[in-house]
Every structure is written in structure tokens, then in C-alpha cells.
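Only one chain is shown below, in C-alpha cells, and it's the form predicted alone.
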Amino acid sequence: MNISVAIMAAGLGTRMKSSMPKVLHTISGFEMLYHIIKEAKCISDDVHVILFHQAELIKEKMSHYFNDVHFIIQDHQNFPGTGGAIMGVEPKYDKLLVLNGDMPLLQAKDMQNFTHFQAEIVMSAFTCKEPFGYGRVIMDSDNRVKKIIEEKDANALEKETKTVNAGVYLFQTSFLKENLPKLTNHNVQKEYYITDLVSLSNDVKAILVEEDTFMGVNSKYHLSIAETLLQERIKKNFMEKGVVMRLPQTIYIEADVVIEGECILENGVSLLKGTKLVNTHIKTNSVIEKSTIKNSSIGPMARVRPDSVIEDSHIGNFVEIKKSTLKGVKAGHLSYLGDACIDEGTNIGCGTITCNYDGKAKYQTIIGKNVFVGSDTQLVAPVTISDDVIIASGTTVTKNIPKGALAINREPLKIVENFFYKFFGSQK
């Protein structure tokens, strides 16, 4: 589409309470700003984002996800404000859509909706029960902006309107470049704002969105708000896709997860951003983080950690996997599976742990098919043991173990006649 967007990210974020700048605080894994940046490229290659406070570490950080978006730094100094933002910005395009870094839940639909009128300017606005505090949108009944008033300056009967300036516009490139050089900082603040250029223009047309999904982010009230919002359009979007959930108002999931296939989620699970589910039955307050599950049932209360694939297998309560890979395996209960690779007809017994971690680097453990390993045992890697073996309860494994063959280390249990009485003092 030919449109270009600016992205207004450079203000200081007081009211988040934090040292961290107010577009980097994360909703369902990810930070706001990343959000509506990905939302952006959907319908735009010609991406500018404003930046002033802390600008260097919010261009870092999302550079990581994206490498063709433009970064200004706003000369704050010389042009403050709303509207200083924009005086940066060079469009490719003939049009300029300009959002704004804290509305994390907008989406490329909303911002197509703006491409459908023709105006110099077409604003957003939203009608909500509590005004107080927004500038008002005075409208005719054909939805043109006659003008904006801040609550300050508006008297008693314009403060009654209930339509509000909901902060988005798209603006005519060539309307840009004539009226921006006009806008003066003559203001008790000192800046140039954006919506000065509404009374500039004699055609402003204003689109009703809904509060919800405009709603800019200004404190953590408001990000537990959009949090919740947000995780009602995911889980909603899977469940119309044909997955289950059970009390879905509890389960977390971050806005990349995959889920392929038919899925059942039980309460209180959590799957955090990298993961993909095919197929796979995930029980009561699991976590999944990273990973990928193929028709497999994990939990309940069980973990798996970053980079695991597991198929065809289940993980029980209390197991905690780690960077392993799992075929056709079962391990029922109370184990720790780190940087293990698992073939298929392997049983991991309770309370099994792969010893991978010396204090200074982390080793492997190869366990290939119809192994059973049972309960307590303890694998000390690197080690790698072959097909067919069974390991006793109780063993510490420390070399390899040959195809076919038994590994026991237990000590032979000695009995101590009447040592109870003797060491109580005591006797029947």
C-alpha cells in the first residue's frame, strides 16, 4: 500500500513509574512499540519511528526484530511537542498515517480503515462516558472537525461532548509540507502540537473507533488493561482455529505461539513466546517456553524450558525438560531432562535427573531407544547410553553403557539386628 507511517515514541513515559522508557514495557511477551510496528509493516515498507528519551536503547532493541524501519531523533530542543515529532520525518509516500508508540493493540485493519476517506486530514475520535481529561472533537453531522479543544480551554457546553480526540491522523503529504513550517510553540507548554494542524485545515475528517482498541498506554493500570485486552483477542482467535481451553481466563499466551492441529489447553497453563503446539494436550499449569510440541501430552504442572522438541511423548507432573529432544518418550513424574537427546520407547522413572551442569559448562546425555531407566537415578554427562539398556533404581551412571546391557551400582543392603534399641537405649 502506498502510505507512509510515523510512529511517535519519544516521550519520557512519567507516569509509568519506571526507569524504563514507556514503549518498551512488554504486553504478551513483546513491547509495546513492537507491536505496532509489526501491525505497520503490514501495510506499509516505509516505517519512521520518532524517538528522543532513551533513544539509543529503545533503536536497539528494536533492531532485533526489525532491520528496514527508519529511527528519528527528534530534536527536542528546537521542536518539542506532538507536532515537533513529526518535522523529522521525510514520507516516501503521498500519504502519512501518524501513530503513536504507547496504542499496543491497534491493528493493520484499524490503520487501513483511515486510507478509506478523502480528506487532507482524517483524524481518529471515539465516544466514551468519561471524558474529563481528553480533547474534545467538535464535529457537523457529516463527521467534519470543526475543531479540537483541550478539557482547559473548552467551555461549558463543548466539555458536555463526549467525542474525543483518540490521537491517530492521516495526513496529505503535500499538506504536511505547506503547514508544518506554520505551527508555532505560543502555548503555556512551549511546543508544537500536532493537532494544531486540525484548525490549519479546512478538511478534516474524523472516523469513530472504538475506545478499546485506541487506548494508549500511560501507566501500569493501563498496561494490565491492554494486557487483559490483548489476551482475549489471542485466546479468542485460537478458539475460533479449533482449540480447546478450559477456563481460557487463566491461561497465558504470549502473541507468537503457534498452535497447529487440535490443541487442548487446561487451566492455568502458560506458553511463552517461540513456542509451537501441534496436536499436543497441554494439562493444568504447565509452561511451555520456546519449544515445540508434536502429539504429545505434558503436565500436568510440568515445565519446558527454551529450545526442547518433544514428539510423540509424554511428560508428566513435576518433569522439567531443557533443552533436549524428546521421540517417543515417557517420563511420568519428578525428573529433570536438561541437554538431553531421548529415542523413541525410552521410560524415564521418577526422580530421574540428568547430572549436565559441572559448575562450568554444560554436557550432553545420549539416550537411545527402549531404554528404561529407573526411578532415582542419576546420569552423570557427558554420557551417552545405547539401545535396549536397563538402568536399576538407584544408579549413578558415570561411563557409557554398551546395547543390551544392565547398569546397576547399588551397595548390597546390610541389616543391623535390634540396632534400634541399641542407639535408643531402649527395648521391648
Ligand code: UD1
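Hand over the structure of the form predicted in complex with the named molecule; the form predicted alone is what we had up.
Here we give the lone chain, stripped of any partners or molecules.
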């Protein structure tokens, strides 16, 4: 589409009360700025991001995801404020869509909607019960937008206005070129406001938008509201595709998670970044991170940590799995399986631990097919267990075990008759 986009992200974000820049706070696993750049790139090949405070940090984080956005440094010293922010933008196209960087719920379709209207400025507004903090949209008697007045500059009457500026604008580039130099900083904050451009035009179209989509995140309370709204959107989308969720309000799913086929998620499940589930049942209070799970059941209260691949397996309660590949495996209870590769038909007994770390480096445990690992086994890595092996309960495995063998390292059990009575006396 022939439209340029500018995302303003140079502000200090004072109200977040954080040393981290506002736009780097995350919702559903990703920075607010990531969400909005991703959507903007769906409608434009000319995306500008305006930075100032902690610009290098923001640039570095965003360049993990995007390599073709233009980062611009605002001349904040001389031109602070949202008007100052867009002064340095050189749009490639004759229309520039300007977005606040603190609007993580905005989607490409909402941005596209602005392009259906012809005007020097297409701005957006919504009506809300608590307008505090937003710029108020002041109309004339013909219902035309006269000006936008910021909270800090508004008089008592203006503050009563419930129609507020949503913070997204589509400008004709020629209008900006002509009018940006006319902005002044004659206001309480001594800033150049983008919102003052509205009173410099006789051709302003205001469109009504949804508060839930256009909300600006200015505080950590707002962040929590945006998180709830995005979670609702993500989960509704999956449920419509056939995923069963028990008590969905207790489930947390990050924005890039993929769920395919028939999956069931019980209450309290967390699916973190980089997770993919196919035909899988995740039971109560399990956490899955950056792992792929197919045709399996996991939990309750299991933790699958990054880089695990689990297929056709049953993982029970209090099992932790990290960077491991399991295919056709049963690990029903209380185990730690880290840096392991475990093959079909193998049963991992309760209390099995892969001792994968010697204090300096991590080592692999390889377990073949049809192995029976007895309860309370320690596998000291690096170690390889071949197919068809039985490991007796309570064994510490420190050597590779050949195919078909039994591994057992137990002290003989000693029984001392009547010891109890000798120790405590016969009264006890």
C-alpha cells in the first residue's frame, strides 16, 4: 500500500515509573513497540520509528525482529513533544499515518481503516467514561473538530468532554511540510504537540474508534489492562479454531504460540514464546516454553523448558524437561530430564534425574528404545543407555549400558531383628 507510517517512541514514559523505556514493556511476551511495528509493516514498506530516550537500547531490541524499519532520532532538545517527534520524518509516500508507540492493541486492519477517508487530517477519537490523561476533542456547533486540548492545558469545562483523541492520525504529507514549522510550544509542558496541527487545518475528518483497541498505555495499570485485552483476543482466536480451554481467564498464551489440531488446555496453563502444540492435552498449571509438543499429554504441574521436542508421549506431574527430545516416552512423575534424548517405548520411573551439569558444563543423556528406568535413578551425563535395558530402582548410572543389560548398583539390604526395641526401649 502506498502509505508511510511513523511510530512515535521517543517519549520518556515518566508515568511508567521505570528505568526501562515505556515501549519496551511487554505484553503477551513481546515489547509494545514490537506489536505495533509488526502490524504497521503489514500495511507499509516505509515504516519510521522515532526514538530519543534510550534510543540505542530500543534500536538493538527491535533489530532482532526487523531489519527494514527506519530509526530516526528526534531533536528532543529543541523540539520536545509529539509534534517535534515527526519533524524529522521524510515520508516516501504522499500520506503519512502517525501512531503512538504505546498502542499495542492496534492491528493492521485498524490502521487501514484510516485510508478509506480523504482529508488533510484523518484523526481518531473515542468516548470514554474516564478521559483523564487523554487530549479532549473540542467540536464546534456544526460537530466539526475545532481543536484538541491536552489534559494539562484544559480548563474545567474542556475537561468535562468525554470525547478524546485516540492518538492515530493520517496526514497528507504536503500538509505536514507546510504546517509543522508553524507549531509552537506555548503550553504547560512547553512541548510541540502533534495535536495542534488539527486547529491549523480546515479539512479534518474525525473517525470514531474502539477504546479497547486504541488505548494508550501510560502506566503499569494500563499495561495490565492491555495485557488482559490482548489475552482475550489471542484465546478467542484459538477457541474459534477448535482449541478447548477450561477456565480461559486463568490461561496465559504468548503472542507467537502456534496451536494446531485438537488441543485441550486446562486451567492455569502458560504457553510461552516459541511454543507449538499439535493434538496435545496440557493439564492444570503446566508451563511450556519454546518447545514443540505433538500427540502428547503433559501435566498437571509439569514444566517444559526451551528447546524440547516431545512426541507421542505422556508426561505426568512434577516433571521438568529441558532441551530434550522425547519420542513415545512415559515419564509419569517427579523427574528432571535435561539435555536428554529418549526413544520409543521407554519408561522413566518416578524420581529419575539426569545429572546433566558438573558445575562447569552441560552433558547429554541418551536413552534408547524400550528402556525401563526404575524409580530414583540418577543418570550421570554424559551417558548412553542402549535399547532394551533395565535399570534397577535406586541405581546411579555412571557408565554406558549395552543393549539388553540390567544395571544395578545396590548395597545388599541388611536386616537387624528387634533393633527398634533396643533403640527406643520396650515401652515405645
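Numbering follows the first chain given and starts at 1. Just so we're on the same page, rigid core means the largest C-alpha set that superposes within 1.5 Å between forms. Remember, predicted model here, so these are calculated numbers, not experimental data.
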| query | finding |
| --- | --- |
| Yes/no, Ile149 Cα shift of 2 Å or more between the two forms with rigid core fixed | yes |
